[in-house]
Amino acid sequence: MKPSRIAWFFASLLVACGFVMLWQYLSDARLVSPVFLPGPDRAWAALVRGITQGELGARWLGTIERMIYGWLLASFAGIVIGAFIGSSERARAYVGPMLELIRPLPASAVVPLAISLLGLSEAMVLTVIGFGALWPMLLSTVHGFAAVEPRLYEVSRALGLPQWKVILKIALPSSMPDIVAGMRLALTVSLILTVIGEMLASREGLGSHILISARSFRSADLFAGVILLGVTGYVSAMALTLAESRLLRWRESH
């Protein structure tokens, strides 16, 4: 580790532990009531006591899958097909509009409509994660695709390669990076959509752990819910930089 990166670690770890105390002194300061605002030691003791004694565990492992699931067929299906709209000027033409006018559309504007085909069911879920993640990858994919070298297609041509030979050696390699930042932001959006689709349709997950904890006022458990997602969502967003630094190695060499 460079030491450039090792002293903003340490920073970014005193900037946290900065907070936290900030967070108790509110808490023992009594300055927002301990019904709405808990300490850290309760927020924590509540985290432990849910996961060892019990069921926090097994939904915080509901929601990474219902995560990973809905990012796998975002991911996919943009990337398959952002691939032949990418590498078709004559796709672009034809699909570019449409794709414009559906990009803005939130992923809450479909769930009356995924409830009232497929019920406050699980699919329901997936398919709304599914939807919101769509965008960011099938866009990124789009862009990577139409930006690469003009010539490199000429070659191709040149040499009579296949289409999807062309697509896996050539296009598919150079639009990487933008593919790689799609899949990052696809996968904040589904994190956040498993939330709300959990909230909605009564899944078993830290969404539904976080709604009925608020309605309970349990604050303690609404707060261990709530650093379980921040768990979630930084050791998601870790792992996908180191699967990026190996996928994008040979960038470093440029």
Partner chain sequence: MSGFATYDARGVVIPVGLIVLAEVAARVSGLQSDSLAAPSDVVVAGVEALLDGSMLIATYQTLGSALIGLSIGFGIGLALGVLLGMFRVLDHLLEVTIEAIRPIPSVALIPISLLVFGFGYRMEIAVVAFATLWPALILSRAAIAGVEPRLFEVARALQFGLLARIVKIVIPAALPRVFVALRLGIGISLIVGVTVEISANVIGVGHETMLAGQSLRPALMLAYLVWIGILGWGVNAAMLLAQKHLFGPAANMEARL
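Coords for the form predicted together with its partner chain, given the form predicted alone:
Since only the chain itself is given, any partners or molecules it might have are not part of what comes next.
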């Protein structure tokens, strides 16, 4: 990192601290009712208390676990199905329009159907996460496979490679940027659907935590949960950025 960049970072960190102090002032001066807006001190205290003495840590883990399971499920299914559809022109012609048709459907809209099929269960939550996160995965994999340089396919045919080897050695690596982009979007979707699923099915997690806190007017606990959700979103996006730059390092040589 260049020195000027570090200086800017600290300057903007100072600005952020200023905002937190403003928040503290707003709540101390009771300009906003403490029922709605706890000060950062109270939110922080609720966060620390919840993790050290309460169940907040366990709930957080529950949320992360669901998010990752659903995301892995969707990524795996999305890549396999997407590879099948994307590598065959005929499959694309048959299935593509249907995918485009379903794509704008909000994933949360299938929640009522999932509830009536599976009840308010853990399986329902995972199904919803997996289904919702499947679309970005599937579409970006199909797109990646469809955009593979056609001459690479000709080369593989000339070499007499079997179909599965073509997918594994040629199509998959060259559509990796699209796949990773899809996985990034799918992770965001997973977190959102995890929270919704937990809220509706009252599973042990941050989603139910923030909803119950809001219903019983414990705003400090509510904000503690929201902060943890923000941290989860931030860390997971960062982790994927890191993974992306490692996975796609070979592209820099171009």
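Here the structure is a predicted model, which is why all the values come from computation and not from measurement. Heads up, when I say rigid core I mean the largest set of C-alphas that superpose within 1.5 Å between the two forms. Positions refer to the first chain, counted from 1.
Superposed on the core, the two forms barely differ at Tyr234: its CA moves less than 2 Å between these two forms.
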